[in-house]
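A single chain, nothing else alongside it, follows as structure tokens in the form predicted alone.
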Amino acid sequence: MNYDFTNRAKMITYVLMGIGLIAMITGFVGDSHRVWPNLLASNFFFLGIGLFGLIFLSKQYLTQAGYGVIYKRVPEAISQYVLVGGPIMLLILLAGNHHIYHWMAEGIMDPQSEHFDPILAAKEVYLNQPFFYIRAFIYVGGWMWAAYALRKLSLQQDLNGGIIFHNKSITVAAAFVVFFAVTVSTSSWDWIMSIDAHWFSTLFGWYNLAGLWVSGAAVTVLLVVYLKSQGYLKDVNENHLGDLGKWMFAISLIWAYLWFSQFMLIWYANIPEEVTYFQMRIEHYRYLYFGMVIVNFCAPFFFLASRDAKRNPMFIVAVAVLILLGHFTDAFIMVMGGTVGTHWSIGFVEIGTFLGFLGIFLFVVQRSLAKASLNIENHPFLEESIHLHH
């Protein structure tokens, strides 16, 4: 059975991207400055996204696990944002880096200029313009392989039955887990982490895996439960519902973690080079940071605790979209508070780019799960995914 992605989601999904342009063209009339760091905020959130669908077919397919084969249409059509998303990502590179990137300013670098920056200068041999160009198509062009070929090889065991298009989608996982494990955090050095160039941590590329794997589990446990909802997927139960909100629990609970191991040997050292990056966002962005890790943490700690509360649709819903909520305000803080600092503001330009974003994330999901059937077949898993804990 295919998804029916009807007009009247297709005309949601157009809204959105339509709230999304206006906001854009709002913005570049009034202030470019405000809009590229939006640009990056929104699109880097939804593409870490996409890479959790990679990330959790990978994971599948390495440990032979057959929970999540009967929705691995989900994970599959949320992967697929990375052919959107990562190519925005390089345009957005290489249209906005001196509205973003402070270190590429003229003569930064520059002993003879007087914008010389010594402590920028010390970190040339990684952070200089061409250096940093490769490794984005590096990066996306890695992604994007693994998106399409896991894929392509799906759809092919669907329809040729067999173990071989298993075995190569194994072998397409390792290869991508192995790349993804490196570039996750040079990625996030790169495009986040430089924002705010005189500051390091050890710590913040395994963060920023940590908020796109919870944030890409609330995205599957939100489509799984409307498709549900609509019909499809009618051999999904509550026991894999609990399989994914043990999933928002615990990496959640990893992420509380990093963030408070990240926060607080950098607070407690009181090095002035490291805590600047706490202390403009504790002092400028002080509520809606504060905020984010309560909501971030506390929401399912509390509400997801349960085996019951993890198998109820209306919990571990309201939930997911507080997760969400949440670590895109994680991003939203990441990105601003090294670019606007503290000319800051939430308005139509931030709200409409989002709101932009995810309409097309909406957009590539549901067209990907209307080209291809949301039943499995052929899958060596399938029947023990069907029987999920009976």
Second form
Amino acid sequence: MNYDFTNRAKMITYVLMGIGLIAMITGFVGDSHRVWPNLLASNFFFLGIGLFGLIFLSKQYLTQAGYGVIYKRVPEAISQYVLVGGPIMLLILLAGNHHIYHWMAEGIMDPQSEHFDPILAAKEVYLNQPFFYIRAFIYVGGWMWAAYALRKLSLQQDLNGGIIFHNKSITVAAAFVVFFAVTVSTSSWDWIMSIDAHWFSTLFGWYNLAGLWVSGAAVTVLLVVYLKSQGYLKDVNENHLGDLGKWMFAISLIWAYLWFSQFMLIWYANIPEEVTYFQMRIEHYRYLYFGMVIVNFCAPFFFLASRDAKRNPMFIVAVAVLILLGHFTDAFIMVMGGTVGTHWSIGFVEIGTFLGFLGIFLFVVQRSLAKASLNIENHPFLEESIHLHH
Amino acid sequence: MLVRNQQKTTKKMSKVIHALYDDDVKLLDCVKELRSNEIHIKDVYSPYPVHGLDVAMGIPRTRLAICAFIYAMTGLAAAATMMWYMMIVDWPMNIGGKPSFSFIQNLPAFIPILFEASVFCAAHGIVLTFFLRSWILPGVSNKNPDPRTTDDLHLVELVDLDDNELSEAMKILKKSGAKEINEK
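Having seen the form predicted alone, could you give me the form predicted in complex with the partner chain?
Entire complex below, previous chain first.
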């Protein structure tokens, strides 16, 4: 049974995209410095969710796991956002340039210039524009290839059966996992950490990986519950939901662990060049910043710890929404702290841009859900997945 | 099938029936069948955890998780009190110029210990609770009715059945493909 992408649902995504476009235009007419970071934060957030789709599929293939097979179209559909969000990311990086990245500014690496910054000049080997864009193209290219290949092989598997396409998927998944393990770190260094180019944190990549993983799990939960409520995915029951709930719970704790590890070492050492990052965020984003940490840690920890809570659709949806808001706020503060800094605000531009990207994301996901049957066929672990029981 | 120690029918008895299985699927079917005929199962012994057996036997879910939470909170509170007394009240120390007279401002430094203490108390607490609750203690003799259940056989134990139940149970056990049925 294919998902029915109704005209009403299409309309909603168009309206959201329209709001995003208007927000972007008003932003550029007003203060263009506010728009670029917003575009980056929103697209980074949704691209991360798209990448979660790829991680989830690869992980399933590589570990020969059966539990997620019957709702595997959902992570597949999510992963298709990489095909759209990837190129958008490249556009934002190419056009945003020094509006986002201080180290790209004119003369900053030039000893003759009055803008010369010796610390940034010392990082020129890695932080220079040609290499930066080459890297960005490699990351996005690799991810897009994986998103395309995994989806195509999965559909062929359904069509033809057998084990050939499944084995090919495993090969793609293995290649992607190795590639992604490196690029998730380097891409978050490049795109997010280099905004605060003087500052660095060695676990920044894992921190972002945990963030995108938990956001993606939350989106998967929302989509699975939504599809089930619409009468699709009939075989999905509370056992499957419980598994997704466990992902949200576990990765939220990893995220909190990494956040705290990053925070505590810097807080303890109290070295001026390191604390600037947190000083900006704690002094000027105080309630948003700590609110985000509390929501992202406490909501899953206290609400999802019990087994029954993880198997209750209403409960898990509420926590998933909280987590998504929390992790978007995290991405927002990561980008805003280094770009607009003290001049941040949450207004039409910020909310509108987010809604715009939400519109694109929902459009891509629903279109891809509508393209192929939600009922999986011929997957070697299908039976195991249907009879999943804890 | 081997039926040992078969006695002549008696009216009221407190007999113990042990049915042994070499297949966990047969065991599960038998347990479900017995339960649907409202025959009380004293216990089932098996060499490894049989998936779905606790549900089939109607055993309520463990409350060990609630204990774990309580122990973790106890550990958290104990560690917090300890550090508050040592580091703030009794002997404040200047470590890296941190404000040494405030618990809340030093909290990031205390969190790893709070975490470890919670885990320590939760882990040891649930293990000891489990031992106590299942009475697995040094010097306690084992309750295993047949040593073969530690090797390759599953055992269903039925006790205190009246005549009707007994005949019903024997029928089910024989039908279910038990390897051996012992009455004592």
